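Let's start with one chain on its own, the form predicted alone, as structure tokens.
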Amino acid sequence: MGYIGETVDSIKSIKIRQLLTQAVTLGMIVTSALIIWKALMCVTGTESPVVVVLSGSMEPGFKRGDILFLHMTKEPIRAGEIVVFSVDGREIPIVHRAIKVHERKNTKEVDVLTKGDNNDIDDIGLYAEGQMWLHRHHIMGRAVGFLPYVGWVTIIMTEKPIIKYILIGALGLLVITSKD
């Protein structure tokens, strides 16, 4: 009959407790990913403790793919650090580093000015208009260790999604027809 075949009879003599347990077990392992994410958020005091590099901009240091982790303490920003921020109209967060720092005297507030290693100029252009520097809360962490290319998941999903729902079907159709 063929493998196709063999998987649609397999599909057809599922019982409801192996469908359930088939659920319980997905829903455990969906709320431990969850469960570690926020523990590494307490951990690291940033609201995205890894991030992917998406462009270019930050090479030779780090090169598109590479996953970054943050960490964020109430230490001031110094220049040289690598900084993971956002700013205001963009919801994608950016990699650079920080190349001035402005110190307010009153508060003890630092602003930041950023570029990436790789571009020419500094990233005055990427903040919101009329913005010269990042405040404290543009800033969602410091790098503080790299895995290379292993974010190219992330990036191939995102830019092809038949991909990503090729992936989910495959893995739905395993649990599925898993024998367990």
The other form holds:
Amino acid sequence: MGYIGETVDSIKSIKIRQLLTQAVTLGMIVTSALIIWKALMCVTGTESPVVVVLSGSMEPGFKRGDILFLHMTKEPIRAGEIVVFSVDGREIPIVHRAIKVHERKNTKEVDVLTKGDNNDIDDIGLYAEGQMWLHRHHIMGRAVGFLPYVGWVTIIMTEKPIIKYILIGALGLLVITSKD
Amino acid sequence: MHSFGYRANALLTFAVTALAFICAIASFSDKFSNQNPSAEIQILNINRFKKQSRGNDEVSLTLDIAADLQSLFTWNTKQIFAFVAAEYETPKNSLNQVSLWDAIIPAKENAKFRIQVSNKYRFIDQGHNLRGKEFNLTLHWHVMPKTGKMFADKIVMSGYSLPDAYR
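Mind giving me the form predicted in complex with its partner chain, seeing as the form predicted alone was just shown?
And the full complex, kicking off with our chain again.
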């Protein structure tokens, strides 16, 4: 009786230790991904260093599903730059090109008008009610580089959330059932 | 260690790493291209020059734009976005840039061109400072690669001016 009890205890304790190790490993993976993301935010100076192109308004340059690398410096905004901006009331940022820039003399404040390359009209219709220009604080970053097609993963996961759940479920299963 | 899952994982990781490396090298190779673009712009006609009811000046003009941007195309170039902007200074603003015309150049063959066109976007000032105003016409281009870093540059042409009176 005594040593059966001992064996049962030792089996139980191994399982718990293994479980804890796996939980810690998972936690480490998640936190290191978060660290990398936050570090990228610091280096590029913008809240979203990588964005996925969602619409076709910048075709044929940027197609839906491409990802853009953003960077924000204190350099003044100039015409021709591809800027990412958010409008009050809309949660999704927009990536378009600045076509008109008016910079004030002393304060360095700037009025910017943007337009998507593939659109016929400028973005005044997209701005908030009564807003004619974008200002510095609306602009989150400039696009400096891009990779094609990689963003489709994000689009699929956002538009068909069931795939996201399946993926996370499968990953979770893999972690739990792996023996090492 | 030799299960299908492990092999698929290793293969996928290696493929993604190799792909990322190739994209980075493709982008890096753009640094070595020899570039000498040229451009010339003439104002053919000032069609209209008036003050709007809201008080801002507006100009409509016809431009003759001749450019050769063929040397900017590399094997990693998807397209070049070119635009002409009028740049000038006013008492209130240290810099005004107004895009007058733009075009997407999809291939090297289309990069040498000469066109006469009236301004695609309205040339409207913030105020009424445009009479007799001297301004630069700058041809900007934005090289959009198949993958990687984007480059932008410009040619500034100065010496243009608007008439002293409305017409």
